Structures are given as C-alpha cells and as structure tokens.
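First comes one chain, alone, set out as structure tokens in the form predicted together with the partner chain.
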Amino acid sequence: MTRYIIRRLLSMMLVIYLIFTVTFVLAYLIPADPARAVAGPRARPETLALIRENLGLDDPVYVQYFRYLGRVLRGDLGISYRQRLPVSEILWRRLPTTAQLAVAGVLVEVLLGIPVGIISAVRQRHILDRFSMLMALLGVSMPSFWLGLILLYIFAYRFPLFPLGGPGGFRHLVLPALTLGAAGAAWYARMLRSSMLDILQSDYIRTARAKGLPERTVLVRHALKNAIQPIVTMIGMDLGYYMGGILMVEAVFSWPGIGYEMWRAIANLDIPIIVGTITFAAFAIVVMNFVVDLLYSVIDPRVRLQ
C-alpha cells in the first residue's frame, strides 16, 4: 500500500509540474503587453520600462520560467490587474462559495441519477424506463447555461418561488444546483442503468437468486454494490472538476464563486486571474483524482496489484 501511494504521489507531482509549465506558456503567449495592462493605456514610456523591470519582463525566457515555477510552488499566482490583490487570495476567498454549489450539485446528481438508474434497470423496457431514459438523453444534450435561463424564467419570473440569482441561503442555491446537477444526474442514470443490466445477467446474481435471497437483497447488496463503483469514481472526479469554478452556472446565476470571478476577468482581460484560475482548476482535478484513486484502492484491492 505504501509503495502504491508513493508511486502515485510521484507521478502526480510530475503532472503538476507539467501543468505549471503549460500555464507558463499560456501566460507567455499573451499578445498584450502586461506592463501596459498594469499601468493603463496612458502610461509614459519611463513608467512602462520601470514596471517591466520590476516584473522582470526583460529577462530571458528561462529566467522568467524558473521564477514563475518558484512563485507558483509557493502558491503565488500573481496579482490581479484590476483588483490589485493576489490572485491566490481572491480564489481562496471564493472557494467556499464554489464548494457550496459543487456539493449541492453533486447531491442533485446522486439523489436524482442513482434512483432513476436503478428503477430503469429493474423495470427495463417499462414505460417508466423509456420515459426516464428519454429525459436522461435530453439532460445530457442540454447546455447548462440554457437550462439555467429556462429554470430562471419558469421558477423565478413566472412563478416567483426562487430568487433571480445572487448569493444567499438555501433558496438561492436550489436553481443553480438543479442546473448543475441535471446533466450529471442524466449521465449517472444512463451509466448505472447499463452497468446494472450487465451485472443482473451475471452468474453470481443467478446464484444469489437461486439460493432464495429476497429480490431486494439481491438488487441492493449484490448488484448495486458493484454497479455503483464507477459512479463513486465519477462523483470524486466531478467534485474535483467543479472546484475550479463552475463558470457557466455561476455566470447565469451571478453566484459569486471562482467561475464568476473568471467570468468577470474575461470581460476585463485580467490575465493573472484567468491563468491563475485554470492553474488552480487543473491542480484541484489532479489532487482530487489522486484522492479518488487512493479511496478506490481501499475499496477495491485489485487496483493496488497492477
């Protein structure tokens, strides 16, 4: 087990290092002059030269690269052009808001997707199955920002049950969480249905039925336990994916998380925030995948042996 963890840890560190390299290239590609972005359009040449020297923009590429690596490793993602605050501080402050939406969204995915998947598998070809799979197909085909707007129109404007957006308590969270969770729930339902159908045909299920176990026990203890494993992985990966900001949903609902911050940065061309956010997002995904792998190797010992 320890050897497995160490091996995964080393490969994760390599990937993280490469992520930082890619984001450096991204930041370096920018055609706009960073000094001008800091100083503003009317800055005098001397000011620009001074800023350039301060930011080290005249140094050779490799010097800038190593300085960038040093900075990022210390968690320094640069200073926002607009807000004049460290990007890491901004992201850190927004993280709980995004995390709140992410957890609520995953909850919707699980509470909606898993029961629908089970029912569809058990009642295969039943009208219930056909209807749920049609809804699931629509769910995966729908752009989340559009679903968000439709939900706003119906449930906030026509029938004002929920607020039109912005941060707040439970009532503010309902529509964004539904918007975020709909597509995921549809995926989970489709996946769970097909893996349940596969498993229900297998020999050990026949054995379990043959020895006279109640159908309920067969479904839950034998079939579901195995069928749900890929979904456990997906839940972990979804959470990692959402931590880097749920941009479309946060933009539609003005939910002030990391994605909202990046959305505003796009309009202002605040490059440090844009690059900082995707650095953080990739980092979150890699770390989350690592955690999922570790948990998985606890659940399923076969993973460790590979």
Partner chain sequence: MRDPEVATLACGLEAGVQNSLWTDAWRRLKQDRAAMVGAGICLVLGVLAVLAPWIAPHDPNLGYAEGLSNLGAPVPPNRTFWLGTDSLGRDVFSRLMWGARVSLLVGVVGNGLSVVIAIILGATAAFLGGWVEMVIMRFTDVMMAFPTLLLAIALAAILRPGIDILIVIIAVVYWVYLARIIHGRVLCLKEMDFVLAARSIGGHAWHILLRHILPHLVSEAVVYATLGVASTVLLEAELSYLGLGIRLPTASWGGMISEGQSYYRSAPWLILAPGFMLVLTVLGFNLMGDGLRDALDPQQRR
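Having gone through the form predicted together with the partner chain, I am curious about the other one (the form predicted on its own); can you provide its structure?
For this one, just the chain is written down, with no partner chains and no other molecules.
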C-alpha cells in the first residue's frame, strides 16, 4: 500500500508540473502586452517600460519561468498585475463561494441522476425509460452557459422567482446549481442505467430473487451497491473539477468564485492569476482523483497492482 501511495503521489506531482508548464508557456504566447493591459491603451512608452521592469516582464521568458516555478514550489503563486495582491490570497478569498456552488452542483447531480438511472433500469423500454433517456440526452447536449441564460430568462426575468445573479442565500444558489448539475445528472443517469442493466442479468440477482427477497432489497442491497461504483469515481472527479472554478457558470450568474476571478483575469491579461488558477484547479482535480483511487484500492486490492 505504501508503494502504491508513493507511486500515485509522484504521478500527481508530475501532472501538476506539466500542467503548470504548459499553462505558463501558453499564457506568454498570447499576442498581447500585460503592461498595456495594466496601464491602459493610452499609456506612454516610458510608463510601459517602467511597468515591465517592475513586473519582471523585460526578463527572458525562461528566467521568468524558473523564477515563478521557484515561487510556486514555496507556495507562492505570485502577485496579481492589476489587484497587486497575492494570488493565493485572492483564490483563498474566492474559494468558499466556489465550494458552496460545487457542493450544490454535485448534490443536484446525485439527487437527479441516481433516481432517474434506477427508474430507467427497472422500467426498461417503458415510456418512463424513454422519456428519462431523452431528457438525459438533452442534459448532456446543452452547453452550461446556454442553459444558465435560459433559466435566468425564464425563472429570474419573465417569472422573477429567483434572483438574477450574485451570491446570497438558498434562492441565489438554486439556478446556478441546476445549471451546473444538469449535465452531470444526465451522465449519472445514463451510466447507472447501463451498469444496472448488466447487473440485473447476473446470476446472483436471479439467486436473490429466487430466495424470495423483496424486490426493493434486491435492487438496493445487491444491484445498486455494485452498479454505483463508477458513480463514486465521477462524483470525486466532478467535485475536484468544480472546486477549481466553474468559469462559464460563475460568469453567467455573476457568482464571485474562482471561475469568475479567472474570467476577469483573462479579460485583463492578468497572467499570475491565470496560471495560478489553472495550477490550483489541476491540484484540486488530481487530489480528488487520488482520494478516489485510495478508496478503490481499499475496496479492491487488485488496483494496487496496476
């Protein structure tokens, strides 16, 4: 088990390093001048030169890369060009609102996707199954920003049942959570249906039914217990992905989380925030994958041999 954990930790560090490097290179290949984004389009050349010197932008790219990499290894994600605040402080301030939306989105996925998947598997080829899979197909196909705008128009503008955007209480969270969780719920329903259909044809399910066990016990204790394992993996991956910031959903609903900060940084060409946010998102995703892998290795020791 110790060797398995060490191997997984080394692979995690390699993935984070590669993502950091690729993001840094791509950010500096953007054909724009961060100094002009900070000073404005009418800034004088001497002002731009002074800003580049203060920010270290006049150094060669490889010097900037290794300097920034050294800071990241010490836990320092740099200083925002426009806000002049540490990037880690900005992300830490945005993290609670992103975490709130991430947990709400995962709850929507679970509460909608799992029951629909079970019903579709139990009532195969029934009208409920066909309708559920049609809705799941629509949920997978709809872009999140489009669904968010539609929900805002219907339930916040035409019929003002919910606020138009911004953070707040439960009513402020409903539409962003539905937008975030719709696609995931559709995937959960489709995957759980497929998995349960295979398991319901297994010999041990026939044996359980032959023993006279109630159908609910057969479905919950025997079929669902084994069919839900892939869903556990998807929940961990989704939570890690959402914790890294849900850019489009947060931008549509003006939700001041990590994704919304990333949106502003792209518009302002704030490279430290762009690189820092993507690095943090990669860290969140690989950590959640690591946690899921550990759970699987405890459940099934054969995973450690892979």
